[in-house]
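Take a look at this single chain, the form predicted on its own, given in structure tokens.
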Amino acid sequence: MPGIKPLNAALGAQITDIDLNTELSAEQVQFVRDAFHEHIVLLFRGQDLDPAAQMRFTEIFGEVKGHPLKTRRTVDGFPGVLIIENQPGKPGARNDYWHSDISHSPQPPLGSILHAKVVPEGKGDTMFCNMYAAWESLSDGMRDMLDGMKAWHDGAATMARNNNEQNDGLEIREVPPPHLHPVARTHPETGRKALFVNPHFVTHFEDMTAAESRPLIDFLEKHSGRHENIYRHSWRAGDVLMWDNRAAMHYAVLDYTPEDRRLMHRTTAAGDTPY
């Protein structure tokens, strides 16, 4: 059976002992299962996965899904694969904010993979947060009034960040509406309460104005990304790293320039309405 070693006090653990290019056994399967609800973020390392494996293995969690704004190139013949990368004449697309990926589609996904190909040694680091947390460690008041409230969610910022800035990104001719999701949202596989709000898709609260939401969203933010709920992954190629979009943020730090090559693989699974 894999073995796992926790990677901070915060969240994330790494597994080991696994080869995720072969099908994995039904109780190699329950590991992993369980060990992502329980960390929200998992480590493989020294992994090579095909386009293929790495489709196989997200789909141990829920369909596949391709981005719904189409915003990066995809790997040929797996549409479901998207390339992300950052090269000499085409930076990549910043991600360079706390954000839960995709948020603004009525069913957001339950997780994310992304696969290292290629790295600059101790550049690019990503760091996650734990929604949990955040959500338990506001005071009763706070709690109280935001359990219940719902956010608009909208896919705008990442249109602009695509169409306004060089990068990798492709053209995004049109977004699909907002959607509202609740602040507080129930995980469907634990039942714990993690807080569901993100400063990039996230412009208002439901009855409120943008002017009257900024103060409360800049407060979750500062309060979800304080250092001791965080967990910072440094990358090495061959990395490969999942995290439940249910239960946590994540921010990709930008201190690599445009001559740095990074070469990453992130596949999606299906999620479900938040509820």
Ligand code: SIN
Second form
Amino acid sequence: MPGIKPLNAALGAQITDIDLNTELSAEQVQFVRDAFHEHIVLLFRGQDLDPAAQMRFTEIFGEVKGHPLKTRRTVDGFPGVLIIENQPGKPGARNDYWHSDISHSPQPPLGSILHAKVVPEGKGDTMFCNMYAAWESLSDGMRDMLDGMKAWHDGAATMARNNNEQNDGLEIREVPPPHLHPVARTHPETGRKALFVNPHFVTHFEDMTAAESRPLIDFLEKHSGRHENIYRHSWRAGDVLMWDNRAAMHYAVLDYTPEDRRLMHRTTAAGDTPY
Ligand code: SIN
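With the form predicted on its own in hand, show me what the form predicted together with this ligand looks like.
The complete assembly is shown below, putting the previous chain first.
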């Protein structure tokens, strides 16, 4: 059986003694699933997955779909495997803001899997925060106010990023309409409530203006990203790291330069309608 060790007190665990290139047994799959639901972020070191193997592993959790906005290049023959790359003369499209992947879609992905191929030494970490803990550590008064509220999530932020900067992100011509999601969503597997407000895609709360909403969005970002609520991952080539978009936000630290090469392959597993 695989082994497990927590990454820190906030969230995350490393799974050892498992080769994701092999067909996993039912027991191994159950072990990984249980660990994922308990720890939100899972790390597997020393893996070497080709795109087909990464797809196979992702499909254990949900169907692999391409990005609805077609934001990035994909691996030839694998439209579900996004290339996240920074290379001399071609900086990668930035992700240095707290977000939950593609939360502007009606059914945001359940989780994402990032496989590090090339990493700039000591740079390009990714941070994760625990959104169950963010919800649970709010005051009773704040939770009472937020529970039942909804927020608008808009992909226009991604269009602005891809179209207005010199980067390897593909030009986006159109974004689907924004979507309303509950501010506190119930995790379909654990039954726990998690805060589901990210400052990148959420523009405002239902029946409120953007100006009225922003101070609260800013507060919730600060509250979620408190030092004691995050795990900061320093990448090594060969890492496979998966996170639960229903219970975490992430932030790609942009401390590398356009000359540093960083190459990741990302897949996402389809999720369901937040409730
Ligand atoms: C992402 O936000 O999906 C990418 C994170 C990273 O490049 O570290």
